[in-house]
Each structure stands twice: as C-alpha cells, then as structure tokens.
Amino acid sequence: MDGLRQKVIAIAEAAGDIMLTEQDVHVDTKGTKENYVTSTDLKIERFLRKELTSLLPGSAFMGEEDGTSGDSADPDRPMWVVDPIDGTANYVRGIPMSVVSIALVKGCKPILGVVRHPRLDETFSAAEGEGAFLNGKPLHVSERTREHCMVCTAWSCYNKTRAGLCFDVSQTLYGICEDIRRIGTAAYELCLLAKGSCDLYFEAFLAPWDFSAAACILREAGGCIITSSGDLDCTRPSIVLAANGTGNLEFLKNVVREALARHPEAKINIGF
C-alpha cells in the first residue's frame, strides 16, 4: 500500500498543478446557484479517471462531475472516490483554499487517501494501518478537551432547509468551545483535524468525494469520524461528525442529536 500511496501522491500533485496553471477557466453552476463547476474541475477529473484506473486495473471510479464508472456495486471491488476541486467556490473567487481529494474505497471504507493543497504545497496522505502524513512527516490529532476545541463546520449552502439545524449546532458549540472556522473545503478541514490544528467537525450533508480521502487520513492520525449510519460509509451522501477522540465525538453526537430533535424539517435520519 505504501508504494501505491506514493504513486497516488504523484498523481494528486500533478492534478494540483493543473489547478494552478489552467487558463481561460469557464464557470457554470449545477443544481443551485451556490454549486459551481468549472472547466478545470472537468479537466482534472478526466485526468484522474485515466491515471487512477490505469494504476489499479479493474477498479471502479466515482467522481463528483462525471459520475461513476466500473462495477461500483461490487463491495469487494476497489473504487476511487475523487473530488477534482474541493472548494470550487473558493477557486472561482480567487480564495486560495481548494484541494484535490483522492480516496481508494473498499467495502464502504477508505483504505487510502491523498489530499493535495497546491497553493500551500501541502500533501496529506494515509494508507490503512500505515499512519498519516503531511509532506512525509507523521500526523497526529490534538488532545484538546471540548472547552479548548476549535470547530470546523459549514451551513448546508446547497440545501438551506438544513441551515437552521446547522446554526443551532454551531451556536451550541460556540458557547462551549473556543471558536468556529468555516473554510469552504471539507477535505482540507478534516485534514486540519488530523494535523491537530482543529479538533471537532460537523456538516449536515457531504457527498462521498468530499470526505472519503480525509476520513482515511484522520483515522490514521488517531481521530474519529462517523456518518449518518453511526459508522463510516464512503459510498453515499451523509451527515458527518469527526473529533480528535472518542470523548469529544460522544459530546458532538449529543449536541447533534439534541439539535435534530428541535429541527424535524432537516429530515435527517441517524443511527448514532
């Protein structure tokens, strides 16, 4: 797996170079006015589909822009889960917070993850059982208690019927923890949790390509992450909770459960 991780790192870094150097970028929206797609997203995803499926013949591929190819229904078949640009709205507006996210998923769980931030020259990576790394140096989550936690979150801008729930959770956490950050790229925020820069994470809706790679990195760095089922499922859209340890994860689960009881309009079923 380490040899495979190094090859995926090289592919992710090449994809990041495309993000930095692409000219005459065409911008469009999909679904809602807040959900951008650019010609760079499409170019990077085509590049990743070609390179990754060639790297592991017979693997399936799930990308944010062009969908799924290969036999993704077979749980024993490895599947690449890719976001060519996580943080496209940032990219469109010139905010330097966008990453390439690549996960290899098998049996609904991520077994390899690489997240590349080209503007900061940062490459987060992990393979199951082999630890997590930032530019080759080991990562570990923080040991901060809840009152000293920095929280990363977002407010469900693609489905604003869930905004009330998100604001409720944010208000509760803001009153207990140190502060809140909203950076606009879930993959990078979860990597910051793995690095120990932040300590809690909540989002009411994420697609698999948003969190799968960073979930592997976070777990290998000693952190905890669950989805709507109460476990970690990297094959379907989910609510996502993450923390630097089991105690803080239980605290976060309680906050979210109580907020969900107050916001039935969010229409979220959970198994935790």
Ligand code: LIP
Given for the second form:
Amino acid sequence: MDGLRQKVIAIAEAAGDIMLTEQDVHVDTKGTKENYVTSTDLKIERFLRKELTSLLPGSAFMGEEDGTSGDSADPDRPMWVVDPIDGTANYVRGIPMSVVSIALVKGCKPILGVVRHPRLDETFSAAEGEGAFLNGKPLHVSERTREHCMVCTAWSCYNKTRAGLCFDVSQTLYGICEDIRRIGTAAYELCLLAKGSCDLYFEAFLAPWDFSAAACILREAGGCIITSSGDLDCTRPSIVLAANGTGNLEFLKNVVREALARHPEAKINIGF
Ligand code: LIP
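With the form predicted on its own already on screen, would you show the form predicted together with the ligand?
Below, the chain from earlier opens the complete complex, with every other chain and molecule after it.
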C-alpha cells in the first residue's frame, strides 16, 4: 500500500494547490445558510474523482458535492470517500483552516487516508497496518489523562436542534479537561489527535467524507474512533467520538450517553 499512499499524497497535494490558487471563487449555500459550497469545492472534487478512479480502476467514489458513483453497495469494492474542502466555511471567510480529505474505504473501514493542509504545507497520511505520518515523520497519539485533555468539538451548525446536546457535552468536558478548541474542520482536528496535539474529539453529526481519512490516520497513530454503533462505519453519516486511547474513549462515551439522555430532541440513537 505504500506505493498507493505515495501516489494519493501527490494527488492530494495537487488538489491543495487548487485550493490555494483558485481565483474568482463562486460561493453558494446548500440546505442551510451555514452550509457553504464553492466553485473550488466542485473543481477539486471533479479533479479527485478523475485522478483517484483512474488510479484504482473499478473503485467506487463518494464525494461531498457530486455524490456517489460506481457500485458503492458492494462492501468488498474499494470506495474513495472524499471531501474536497473540509472547512468550507473557513475557506469562504479566509480563515486559514481548511483541508483536502481523501479516504479509501473497504468493508466500511478506512484502509488508507490522506489529509492535506496546503496553507501549512502539512500532509497527514496512513495505510492500514503501516503507521501514520506527517510529512513522512511517524505520528503517535498523546498519553494525556482526561484532566489534561484538549478537546476538539463542534456544535452542529448545520442542524441546530442538536446544539443543546453539543453544548451539554462541551460543558461537562470543560469542567474536567483542560480546554476546548473548535477549529471547523473535523478532518484536521482528528489529525491533531493523531499528532498528539489534542486528545479527545466529539461531534454530533458528521458525513463520512469529514472523518474517514482522518480515522485511518488516527487509528494507525494509536488512537481510537467510533461511530453510532460503537464500532467504525465510514459509509454513512454519524455521531463521532475519538480519543487518544481506550480509557479516555470510555470516559467520553459515558459523558455522551448521559448528555443524550438529557437531550432526546437531538434524536440520535447509539449502540454503545
Ligand atoms: C465541516 C466539518 C466540521 C463541522 C461542520 C462541517 P465541511 O465540514 O469538518 O467539523 O463542524 O459542520 O461539517 O462542511 O466544511 O466539509
């Protein structure tokens, strides 16, 4: 897989160059006023669809903007799961925190992941069983205990009926852990867990393209990540919990379970 990982890194870096250099960007919204899509998102996704499906003939492709192509229903068929710009709201506002996220998923699990931050010239990558890297250097999660954790999270800006749950979880964690960061790109925040900079992650609802690549990177860096079933499914939207280890994941699961019991309006079912 190392050969494939290097080729995907090159494609991700080319996609990042488009993000950096695109001019006359057209901005639109989809669904809610907070959920942006730009002409750059569309251009990058079409570039990635062409390059990645050519790299792996017969692979399926799931993208945030143009949907799914190929036989995505076959769990044994490799599927690219792509977010052309994760952190689009940041991109639209000129906040330098947006990344390209590319995952290869097979049997609902990520077997390869690349996250490219072009403004910081950072490329996070991993392949199943082969470790996680930042610009070629090995990554490993932190060993911080819960009282010293830095938490990355969000407050469900695309569906604010879940905000009460999110603020409840944040308030509980804020009282126990060191602090909270809301960066606005799930893929990059999960990579910060893999890097050992941050230690816990919670989001009430993410699409597969937001988290699948970083899930591979985080698991290969020794971290853990689950979706609503309590396992990891990279084929459907879900609540996402992640931690620098199993002990802190169990702590986070308990916090989320108790908050969900207080917020039935969030309408989130879990299996953990
Ligand atoms: C974003 C995520 C972010 C989340 C936003 C949005 P997008 O992805 O990365 O963490 O809080 O609601 O889903 O829409 O910028 O690709």
